[in-house]
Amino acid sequence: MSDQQLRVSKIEDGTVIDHITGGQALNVLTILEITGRAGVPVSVVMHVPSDHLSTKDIVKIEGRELSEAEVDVLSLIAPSATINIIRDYEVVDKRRVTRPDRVIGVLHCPNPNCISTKDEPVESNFEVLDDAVRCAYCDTIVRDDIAALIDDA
């Protein structure tokens, strides 16, 4: 075996996400509402070093591909992600993540006195900025752990 040995085998089928930034891989977990008790192989790889990155986590996630929705909000703690797609042990699809413009439904905003907050019918709306995320009812923005705003989390 070469010097470089693989940490975890590959996958048959399912998407392997990678250059997640160092220590997000369980965010990312929450993310995708894996939990662990579905009986689905996940592995994740912690804190390994990266040429782009100091460290980065990797997720493989056996028999799903990720939605396009689900991609979006990923992108939001985990910008320099790469989606890889497998089949049969092949990569068929290889693609970084991008930014949405906007996520809608899916953060809590941190203000307790923002209308999204209270028991009023709208969702949380929130415009994603190069840094951040703004609160649309209110223009609460939030830098830091975007990851503690998503909902479940």
The other form holds:
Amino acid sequence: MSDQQLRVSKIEDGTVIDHITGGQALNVLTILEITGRAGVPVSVVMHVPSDHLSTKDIVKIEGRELSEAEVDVLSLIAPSATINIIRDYEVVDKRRVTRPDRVIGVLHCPNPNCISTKDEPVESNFEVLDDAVRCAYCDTIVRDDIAALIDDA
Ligand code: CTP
Ligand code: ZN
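Starting from the form predicted on its own above, please write out the structure of the form predicted together with ligand CTP.
Below is the entire complex, every chain and molecule, led by the chain shown above.
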């Protein structure tokens, strides 16, 4: 991207999540529990043209290097996302998100009778299948719009 097209400046240290499916940036922030209240500088760019996607979102988080376990959950809503770790303005690590086997405490089961949606101290627990997720408690399978299951989304 030329300087003329650069919408948000480069960051010195932190994590850039690039190639996020267009429109999913706010769900990415929710999953990462970035509320905007902690005072960490966060830049969000939405619906910019992309080479491989029709449009993409970008999230830049300064001063924080995200762990693999944290970011792999993002594969459910942003399968093409790349994670760039930035140190001293340089990209020192770039990798794709990979589908985890299981996601705990991130999604909300759509079944109102599921134990994980009751007032019990039970964290949600979904098994990740090839094209869907399945609740470990009630076996409900969700194939489309997994983003709608994100807590507080
Ligand atoms: N970036 C940033 N601050 C830096 C370095 C990079 O915000 N100091 C951002 C870039 O704007 C880009 C992403 O991190 O969104 C990846 O940077 P880079 O690998 O240089 O870009 P590309 O080669 O275009 O990445 P890709 O091949 O993954 O599309
Ligand atoms: Zn359930």
